[in-house]
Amino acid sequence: MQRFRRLVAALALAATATTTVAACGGGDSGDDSDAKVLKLWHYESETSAMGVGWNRAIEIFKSEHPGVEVRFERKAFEQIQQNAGMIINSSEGPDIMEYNKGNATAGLLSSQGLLSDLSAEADKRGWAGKLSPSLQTTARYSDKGVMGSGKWFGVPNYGEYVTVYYNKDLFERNGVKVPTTMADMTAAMDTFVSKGITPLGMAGAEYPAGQLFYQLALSKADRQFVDNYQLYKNPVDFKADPLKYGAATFADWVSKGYVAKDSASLKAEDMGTAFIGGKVPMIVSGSWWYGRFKTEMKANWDTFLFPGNTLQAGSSGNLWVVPENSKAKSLAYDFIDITLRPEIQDLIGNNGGVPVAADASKITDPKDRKLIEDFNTVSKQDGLAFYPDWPVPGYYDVLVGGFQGLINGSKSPDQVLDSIAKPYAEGVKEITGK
């Protein structure tokens, strides 16, 4: 999530070089079948949930094809993002290769001819069984790179979503229960401001305040603003509910003291270390989260679904995409399809990753599979709703502007909404031409 921040820019000033190397690359690798060579690149650290699960996916593929050499080489994200285009469409890229997901990225590969298309293995193998619709929609892709609907361009192995992280000490000491609605939340916080204490950690200069910004609008959304929202089905009307609450309840929980003021200028690291050190009772968060917590978090801590939402701010994680160019594409959906396997997925769970397919009662540490039971509450019932700056390239930083000023009170919650709502327009009609 985080990582997705740095593509935009990078992407845009790279695009009309990569059509052009687009135009004379690409078609077809022809038949693979005789292929003795697999080169794999991905960017996770080798003892992160991912990086350990696809080590033992490279072992089984290995034990699987004799005779099959796995060139495998770990790259920077920032490499792989900024040049993308031009290595994977050089005879040096890899056969297959981890990359992010949404229409800045994957979808814009994708338009320009450079992703193979997947679908035929996706039926083949049975992944769309395998992934619940909210996954699938950043594995889909239209011509022009929207994601949500077209062909399989890419799949995802595991998931990230939006949560609230809770300090159990600082809960317990305060006789505070963990909420199941919103009203509870909102009582929650009261006890804590009555006891001088701020009950949500914010950090306004980066992406948490958007995303508080969004679950508050998702608890008056359903699914058809999600599809409007971010897959341009019809047009958004920013004055009007469910952004409208959303705007205006996150000013009325900084008047009230849930949300401090100076977090106008904090960034996510701030928040975060401000949860670790027991300074904050509760934040609003990805899962992404969750590793750092468990390894450096000393109080006592858990999480709990925004309360009340069936919609949660959340998508699938990176995607594994095969180059139009690969001269291995065979072997790399083999590749895949080892990685979305029960063993690999429930490795990824004990690691404490989001797996898009494991069996939770697999996952031993009770906190792993708390996290993934939730996440596979959200996938089965369609509830996961991407991310607030997701529709148009460059609407991070429309977002953080806007809120920073809802935080410190600069701004109105209609400002904030007029100043949101003018890129996302432009954004769109540049996109699908209306």
Contents of the next structure:
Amino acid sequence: MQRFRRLVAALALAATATTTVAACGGGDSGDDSDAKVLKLWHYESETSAMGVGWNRAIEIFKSEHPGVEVRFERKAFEQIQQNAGMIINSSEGPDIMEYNKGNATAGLLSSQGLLSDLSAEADKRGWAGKLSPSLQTTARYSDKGVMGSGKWFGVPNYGEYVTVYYNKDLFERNGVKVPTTMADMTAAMDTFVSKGITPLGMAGAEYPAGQLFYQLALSKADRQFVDNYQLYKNPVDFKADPLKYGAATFADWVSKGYVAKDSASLKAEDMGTAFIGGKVPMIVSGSWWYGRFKTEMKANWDTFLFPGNTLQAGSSGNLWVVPENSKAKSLAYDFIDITLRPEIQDLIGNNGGVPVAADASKITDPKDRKLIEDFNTVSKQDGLAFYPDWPVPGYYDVLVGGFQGLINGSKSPDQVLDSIAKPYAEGVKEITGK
Amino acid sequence: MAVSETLAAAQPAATPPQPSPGRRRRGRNAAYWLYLLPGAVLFILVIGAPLVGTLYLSLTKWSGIGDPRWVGLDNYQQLLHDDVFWASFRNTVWMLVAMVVVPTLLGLLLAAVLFDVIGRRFKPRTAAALRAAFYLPQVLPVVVAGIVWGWILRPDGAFNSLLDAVGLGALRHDWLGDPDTALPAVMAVMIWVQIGYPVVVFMAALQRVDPELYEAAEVDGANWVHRFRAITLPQIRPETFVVALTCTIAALKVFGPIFALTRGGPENATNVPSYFAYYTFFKKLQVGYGSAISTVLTLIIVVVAVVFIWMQARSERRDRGI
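Mind sharing the form predicted together with its partner chain? What's above is the form predicted on its own.
Okay, now the whole complex, with that chain kicking things off.
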């Protein structure tokens, strides 16, 4: 009998505890306007353009919300990348967080109901008007977590795109002009090859090879192809252009010596340091290198858009997301709004970043201004084509493996296209059920 | 107290009833269980529960968020037809060569030479210093070793520079970037990493061998090879089993060096089951499928361990003439 009483008491205690915990967490009353704490996480370094901009945004937020404490924590990219689901599903997560854009990340969390729908705020606060359609693609996700349509689950406030970095000194020394067409580009590369210089830095073990392939493919592509490939609007034929052209031209560039045959095992860092060290005259890579080259490179250098392309690999930067469990949603929306203000956007631009809604005339450094003007050009012509590894989870490694084969000559373009087509089809089927 | 009283107090007044042998054994067994309890609880928490969890997840489809969907044996059926999975196991066979066969054989030889030749002809300190040198890679964090070897083997790395310096520049190669050379290069690194472990274990084993055996053999005219075959090998057989078993398990679940050196590439040339499971878990977000790979790997490791332990027990029984 005594044992029975103890059991009843334990059950009652457990029930009380559960009720109390439920009252503390989960339940969203919808009214958090009196929240006094904003928990904010992001993974930008303090001196990066975004880090500088967001530090200033926090100061502005504090001055406009007296009595509200901002609890900021800087996290590691991998930490959030691998644990975001668990973090924001708990009551210990932040109220607002920087998170990776794309189907496998923000899309996945949104499809599980873990992110707040920001559509009403985007309309009310005019965020939609500040972001071009291709920038909005990564902000909106369907019920299945596929980007490009549906509700707003994130807000980007910086952008990124793939461009060509070139070493001005090497160009001048070898009598090479800055290319404006693909014919110019190949002529420039031929000149470097004839002088024993490998013109394009490459890193087969990481993203650069896939991005060069995609840039080449995009030269023969239109928006419909991007929608088909990235948003699954229609099936993609890997054995036809533009992908066929991309793979064949990549192989051709390797055979002509534009890309080193022994670069399959190199990492992006190797490529970047080779460019910084003046060992290669050009690299095709993202605007994320810009700040580093500006700080570390001694030779004169500049950028130009991949010649002839209207579509460029690129997208919005990562997103501000508001977890469904956030206890300070109104404050989180206010913070996002501040990061999109001209003051913060200009600050990002003046620190070597690519703001999404900046006035280029406010950027003081001519080189910074050019970077942003180029981005604005691409963005305004709806030219952001995202990245080749985005369509399905795990596709990054598939592309790396495929293009390593093309660099070291162990696979033909046809074989590479076969090897990347199958995982793509399987991944799309996994997501869409088709 | 008088001495007689003390003695009387020490003596029991009467012989107490002795517990029966059966009761005594039961009591002793109960005490054993008490000692086993902390270990058992830890085992359940750290190994048992995750194992059951992994087994359950391997029967589901799950992206890591939301509710897993029960799919029965679908993941295992898919595994049977997965070329990458089989390629990863083929590579594991080569990792067994690099991490078990070569280090054990080479380690045995090196230990015998260090103990029986270097240790005798030079000061024991020389043998100890060489043993420490062989063991050094085991002390280095494996990811650090992987990164350093990655630098050495890269196209403009130290190895290619060395080839240039000795007039073999024609052999320059992207060792980790070519599917034909990536696996042999990784194997070479693993031999370097692994070799110190058997050397240290075998040298310790040799120290417990009665020196008179060697002296008697020498008096009888046995040369080094004879002594190695007739004394060294049989005497350190138990340690050989231990080294072979632990190295085999290490080879089956090798992950760190692959992650640091090649990430399974190029073209899966160096992929191994544990890296494939990691990739499936965290990159493809297929937790159920990744769990199936992990479960199969665990099963193989358990079977291998049981077979090794059974062989060792049989060998010991034979030695004792049971």
